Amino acid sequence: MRTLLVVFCKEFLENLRDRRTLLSALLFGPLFGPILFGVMVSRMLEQSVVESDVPLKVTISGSGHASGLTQYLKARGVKLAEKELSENEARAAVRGGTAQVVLLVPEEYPQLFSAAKPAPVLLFADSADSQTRKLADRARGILGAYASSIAQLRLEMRGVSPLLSLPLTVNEVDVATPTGRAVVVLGFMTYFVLFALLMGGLYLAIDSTAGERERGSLEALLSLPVSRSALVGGKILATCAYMCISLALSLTAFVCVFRFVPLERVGMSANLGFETALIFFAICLPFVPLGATLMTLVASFTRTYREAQTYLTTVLLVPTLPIAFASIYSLKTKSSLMFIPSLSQHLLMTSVLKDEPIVLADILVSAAASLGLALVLFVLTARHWRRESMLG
């Protein structure tokens, strides 16, 4: 135990002194990330907020031979731009960004839309913008709207009763909470805590390996009359310090950051305090050695700093994979779940950030799951640096 906290001494307060690795792993880890998510996201709802307010911008073409539809756009707020387009013409103006939608109304539009039969219209939107696809569907509803409030007078001048024609009426009710609707917007978020725990004790796990091998001390330091275990141990110990620290600090700007992010514009609020941090701090912290464990032995492998953070760069990819899975498949907390690292820490997050009740079995399964495979790769790592080869 007396080996193992000199060792953690030594390693932490020599990465301390480093402070360009430690601005890095320290404050452009932890820091960048959050900042980048609330930017992202207030820049994300700010531009919902601002579609819907926005009146909707449509050139017609034919705007004559619909006067009706005409009449009963601009009096749904609809801003109309007529221009006589043909449909090569139009198609083009919609390819080049001149217009983003267009309506044509063909020549006999009026003669259908008298004998009551459909009448066609055509809208011209590009599928592939995002904008232009939201200002189409927009322009489809309304649209839609107008057809099915004509279908109905059609009706009542027959003496038929328009209700024939709605034989189902959907009520939908939305069972989603505020917090819950959060999530939809933050369950990245965790991606993010897990990335800045895992850069935290990324610098340290390699010069305390790679980095003492390329300098000609790791040889010293393995000839002395200590147990190996002990010198691991030390090493892991002190890169879970300073995950510790990033995941402490990562936490902490999110908190600060989300308090200016408007998710209550948008019928939205965020379940992240201070308390809600503790939470999560307290979940990700077996993660933790099992990060610190699993870096250090990939490092161990290789010979130089370059070589160690080109194969730990890829292995930081590795425990974020799952939560990926998690975002596609739409994947809730089940306690099967549990046993899987990473993918059980995000899910028990995502539940805190809903505000729903989580069972403490699923708490602990996670964590043991988590200490559990850190203490197998510690004895792989301790094994390996009993070898010959450590000191070639």
Contents of the next structure:
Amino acid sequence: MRTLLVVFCKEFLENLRDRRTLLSALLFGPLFGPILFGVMVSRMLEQSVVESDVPLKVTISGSGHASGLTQYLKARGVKLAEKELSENEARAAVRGGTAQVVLLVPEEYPQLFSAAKPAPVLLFADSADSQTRKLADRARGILGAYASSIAQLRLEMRGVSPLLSLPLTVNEVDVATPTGRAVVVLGFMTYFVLFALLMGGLYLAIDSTAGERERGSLEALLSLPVSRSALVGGKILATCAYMCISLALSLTAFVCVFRFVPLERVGMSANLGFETALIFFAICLPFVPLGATLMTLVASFTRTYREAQTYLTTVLLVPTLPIAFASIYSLKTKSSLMFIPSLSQHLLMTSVLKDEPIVLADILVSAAASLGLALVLFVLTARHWRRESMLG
Amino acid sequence: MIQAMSLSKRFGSIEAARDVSFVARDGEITGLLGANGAGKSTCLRMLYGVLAPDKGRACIDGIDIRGETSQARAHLGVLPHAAGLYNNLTARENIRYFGSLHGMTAQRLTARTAELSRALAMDEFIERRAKGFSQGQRIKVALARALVHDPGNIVLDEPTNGLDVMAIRNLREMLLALKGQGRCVLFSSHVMQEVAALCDRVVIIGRGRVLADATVQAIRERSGAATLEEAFLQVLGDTEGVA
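Could you switch over to the form predicted in complex with the partner chain, since the one displayed so far is the form predicted alone?
Every component of the complex follows; first up is the chain already shown.
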């Protein structure tokens, strides 16, 4: 017990003086995620808000053939740029980027239109470009609205009720709560939280194992009259401490960042105050010893800092696998999934974000599963530290 | 007193030590001389208990290192081949860390560190972080770390490696001082002059076996060689490269 404490204090202090550890544990890990995320999300949100506000610009060719359509478009706020183009020129203009959407009215349009036959118009856009695809969608919508209003007029003129052409009226009811909608966006957040948590302990896990070996202090340490389990336990404990600090900083940063993200402007609200952050902390806490033992175990097998870094970068990806799996199959919080560490934390945090009720048993199972696995990994680590090959 | 009793160790097909027996007595400096790869480190590692011998026993002051590791190690200070320090800790913190792990009280640690700092002339840099220490300063701190719990026996694995002439000379004086205090000093080296200049007894190791175990004088007499160097070369069978 005393050994554990002595090792813990020394590792904690030593790494507090190490710029590399501090940068990754207290700066890069916890702040990189939230800031990147905040910038990304507010950009995305701003774009979706801005797009419907900005008038649609369409280059129209042959507007003289369709004065009714032209007026309708203008009335709907479309900015028309008139330019006479052939079909090939229109195609080249869109491809070359001089025009985003081109509407071409052919010569036969007025004749067919007045004969009440389908009159063709050509809409040029690049569907590979997500930006112009959205513009083309809007143009298509306005054209469709024009077409159906003309159709109704024609029916009325022939004494037929236009209602006959509307056998269905579809009213969509969106049940997503403002918070629920935000979850789609905030879903990535759990990954950043777990990432920050692991980053916090990464360098300490390396420094206290491979680093100890590389700088040649390991053999002196192993020849002391102390239990190896206590030795490695103290190291893991120090790693845990840094991970907790990193986790707390990361959550605080997220809370702060979301104060500035304009989620309300698109009718979303983020259920992320300090209370939620505290719940997140509690949910993630059992994952801390698991991450620490996993990183320490892997790093114990390596000989140099560099080698350890290579392997641990891969380890950083391991917790993301279940999360990726969950979003591909859009898994919902289920008790049976609480046995899988990282996935269970992800699902629980997502549930909290969605304001869904959380079963206490789920939290307990999630914690027990993570801690159980951590214990298994600790036993393996301690056993490895007792082996002669540890000397290297 | 350090006793090696028929220590044997294999690593796969390589026989690193075979039936190694010798005694390092209190108040004497015992040198373990051998070429690189002769098995010196393996022997020492079995003596301080980080390697388990396949056969044989090692005792520190009569306590079996494998049986009662903790008690035996309390009587033993170790300066391994790689004696790195923690660069972000000061010299004092490096020493105190090992003392704490030996279970020493804070009070005793403070007294002992002051004592060692004075004895090894470390007062000048004791509060400085180990980053940027010279080799000579490093070996002093590492030696203080090994001696912090005031052990009666001390094992040093090639302590002069990488040291400059001044530092080697300092180290030699430190070892002689330890001997003067009645401690048992056992150190390994592949440098013949070093062993000859310092040791009371020499154990020569080649291919994992003890080739000679006697005083420097006795080895020379027995081989009938005129100089020490020739005597060593004869014992080693002229095949091992001892510098």
